[in-house]
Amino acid sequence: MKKRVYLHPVPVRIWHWVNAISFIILILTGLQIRFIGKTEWISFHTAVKIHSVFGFILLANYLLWFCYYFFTGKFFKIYIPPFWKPVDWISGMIRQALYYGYGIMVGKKNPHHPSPEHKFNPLQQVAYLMIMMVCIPLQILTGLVLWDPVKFAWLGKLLGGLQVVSLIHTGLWVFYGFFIFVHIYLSTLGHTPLAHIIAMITGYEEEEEEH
């Protein structure tokens, strides 16, 4: 028998889908900008305009995420791993890694049971903390410098110069390209292939009740 857990409030679902669409469009337009002359499914100038618009949408969406999680106090409960309990934290990561690498293939149950205050397993906590607090801010800051190198010259110097900024921005673009594929794969690992995806639409996750 399954119980329904309200895991994803409306602001989180809005943020997630705006983020997903923005990421995909930014990755595709970034491909056109980066490989100008080698690929041309849209013009370079159109790609730059679309890339800039969705870059600012991503910035606004990030601020929405930041305000929601910090002002509600959810950030520290959901995103911060229990560093103060190193044995429990490390053993939890090992159990989750063993599940992903082996257990799921032989029908083992997921060791993590999501709840509104503990949505992420130990591996997800570390990954999403780094993405939300390091990778996305870096992508936004470097994107601002590349969008207007004159206006944001001070920021470019702070980050190590235009070449370093471009390298960081492109490196993160490659990272997000791989991340999208991994994220889609992991989203199919619920009790049905679409369970996690439906949960991000309805807000409710279904989970087996323990007896």
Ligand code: HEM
Given for the second form:
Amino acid sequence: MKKRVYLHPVPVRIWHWVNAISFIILILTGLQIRFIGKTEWISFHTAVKIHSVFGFILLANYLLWFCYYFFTGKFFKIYIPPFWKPVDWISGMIRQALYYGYGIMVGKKNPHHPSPEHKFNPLQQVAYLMIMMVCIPLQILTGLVLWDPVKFAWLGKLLGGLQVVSLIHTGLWVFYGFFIFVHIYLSTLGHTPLAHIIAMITGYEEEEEEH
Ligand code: HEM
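Starting from the form predicted alone shown above, please give the structure in the form predicted together with the named molecule.
Starting with the chain above, the whole complex follows.
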């Protein structure tokens, strides 16, 4: 028997898809900006304009995510791994990694059963926490400095100078390329290949009923 679990409320779904579209556009236009002269599928100036617009959309959208998770108090329940129970935490991550690396191929069941309060498995928790609290904020802050190095000179100095800022901004961009690839692959590992993706559209995930 399957039961339907409401995992992704409306603000999270809006955030997620605006974020995903913005990321793809930012990566593509970022490539054009970085490899000026080597590729020209749109002009450099158009790429910069589109990149800036979607950079600000990403910033506003990040604030939506931040306000939703912090004002509802859900951030701590959903995103913070149980560091204070290191044995449970580490064994949970190993169990999940063994499932992805081996169990799934021999038909074992996913050890994690998502619920609205515990929707991420231990590996997702660490990955999403890093993305949302370290990578995206750093990407936005370094993006602001590169967008207007004069207005945000103070921020550039704080982050270690323009060269460091540029290195962080482009370095993270390489990392996201990798993240999106793994993230999309993992999001096809539900009970059907589209189950998790449909859940991120409708809000509801189908779960095997526990007996
Ligand atoms: C077309 C591209 C994408 C697809 C198909 C996709 C798919 C999904 C799905 C199905 C989920 C539900 C939970 C899960 O199974 O992990 C999810 C959650 C999530 N995704 Fe994506 N995603 C995409 C792009 C991105 C990008 C670009 C980012 C950030 C850089 C991202 C960050 C996240 C985060 C942080 C969550 C957890 C959201 C929450 O419930 O609070 N995703 N994604």
